[in-house]
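The chain below stands alone and is given as structure tokens, in the form predicted alone.
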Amino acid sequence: MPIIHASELNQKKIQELIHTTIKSGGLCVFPTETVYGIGADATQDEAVKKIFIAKGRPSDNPLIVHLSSKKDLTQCVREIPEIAYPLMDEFWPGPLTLVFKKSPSISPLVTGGLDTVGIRIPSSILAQQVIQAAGVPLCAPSANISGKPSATLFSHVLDDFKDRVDLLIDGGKVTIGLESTVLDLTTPIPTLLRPGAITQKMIEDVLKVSILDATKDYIEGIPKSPGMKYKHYAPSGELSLVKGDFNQVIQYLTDAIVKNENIGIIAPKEYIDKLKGKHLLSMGSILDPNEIGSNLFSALRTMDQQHIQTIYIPVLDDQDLGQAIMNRLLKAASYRIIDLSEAR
């Protein structure tokens, strides 16, 4: 199984290899600006099936289709509502997925049998090179075993997919580290299905109207976006979120370490600096949510590598990008929260 390095993507023979692999129904893992994705031809049923098999992913969990240009959108969707244009102008290429009514050219397996499809154009130059070389729309969910933390480093995809795909592309560490924002444009009012780096406020500032937020649940029990129905992002150990003021959380974690020195703690630097223990991981400064978001999944995977069975993370501010970070943390913890204010 070939491993391609980012510097090789402009070589004609490499572009031909990607094209041949995808057109023949193969799978290619590649980096985007959000997380690594596992790509297949979104128009081929058999190719799409391979993604679900490789990831161990439920077949009713829809996939996102990646394009390299807006001009390719018309082959994937039946109609483009007017409200989509300002969003595409502002945020494409970038980490925003828009949900449209799908065209027959997209395999029904991509959408879990729904008549809607999520589309985005990555801003990553490497991702665009891969999609252009493939020459077809690529459905590309995050390159991780289903339910586990997403891959933000090449070592992560090597761990998960070394013997499960046809091509691996090494792009180093991704920049954002959280999956794209997903916004449904097929509803009467645009509806946020998954928060990401493009925040609700950013969307509303462009549209000049309020949108709905369905991230705490899914509409009528139908998951229109990845991550709305099944367990996601979870480490192997039991993860709990700790809610309270700074000093309360520090005291609780200090006491927990005294009781069990083998617990793992993932937290902003400001917390880690106040703690002493064997398995402490800093996500970055609490003042830099972008850094925290980019390091989150890697920290969860490190805990797995160290075989940590009990993990704690402080509850973080959920404003702006913090909404996306807390969305991932809550799902990774199966909504398990230790609320210290209730212990008073």
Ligand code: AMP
Second form
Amino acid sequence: MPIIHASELNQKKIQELIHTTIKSGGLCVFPTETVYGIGADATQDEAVKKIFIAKGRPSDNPLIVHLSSKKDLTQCVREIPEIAYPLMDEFWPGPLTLVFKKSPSISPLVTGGLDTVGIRIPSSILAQQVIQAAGVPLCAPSANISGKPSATLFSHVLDDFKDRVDLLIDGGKVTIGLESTVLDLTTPIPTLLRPGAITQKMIEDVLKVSILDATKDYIEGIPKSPGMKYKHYAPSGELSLVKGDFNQVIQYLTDAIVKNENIGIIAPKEYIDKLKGKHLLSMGSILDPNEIGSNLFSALRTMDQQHIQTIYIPVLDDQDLGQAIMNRLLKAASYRIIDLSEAR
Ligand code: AMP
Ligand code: MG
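Take the protein just shown as the form predicted alone and give its structure as the form predicted together with the named molecule.
Once more the chain from above appears, this time first in line as the rest of the complex follows.
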């Protein structure tokens, strides 16, 4: 199982290795600007099946098809609605997946049986080199065992897939650290299916119309029963989100540490600075949502490595990039929220 470092990628021999691996139906893990992806030839059913097996992913969860150029789009989709053009012009290459009606050349295995396909052109030069070298559309879900936090560091990839894929490309830490925004363009009004670094506002500013938000499948403040159906990005320990104003949350977490010193707390630096405990992990400043987004999954994985059974994270602002951050946190916590504002 060869491991290639990013710095070697422009070498012809390496590009040939990627081409050979993908063309022979193998799996290649590579970094994108969002998270690490596990790629296979989207045109080979046997290769696509290997992805679902390697990840333990339910077969009805569709894979995103990654291209290196817009010119390859027509081979994957049946039609390109007018509304897609300004979005592609503005956000491709980049962390936006657009859902189109699929062309017959895309196997239903890729799309989980759906008649639609999600397509993205990553902005990461490394990812583009990999897709170009492969010479075919690559279906590439996040490179994590299904249900676990996505991989944002190469060490995460090794934890999940060492010896289980054919080729691994080490690009260090990814820049964004949250999966792409997914926008469905097959509905009468474009529908946000997953928030990401391309925010709802950025999309609406380009389209000059409101889009539908189908991502809030929870009622804010009211904990939903932790349906396994929603389990996603989850650490092994039990994660709860703590909702309240800054001082209330600090007080709650301080008391929680007194009761049990083995709990883990992941929070913006401003919170961590006010706490004393054994397992405190800063995600960066609350003033820098990009930093928080990029460290989120890594922090969840660190808690697992330290075998922390009980984890708390404060509820954060859900505007702009915060929409994606809170979406991941709520799923990771199976919607468990301790609402301190209700206790007042
Ligand atoms: P991942 O590949 O792990 O980043 O997950 C891909 C996400 O995109 C999943 O949440 C899928 O449900 C979503 N997705 C991919 N293709 C489609 C599609 N054709 N229609 C709706 N959602 C999709
Ligand atoms: Mg995923």
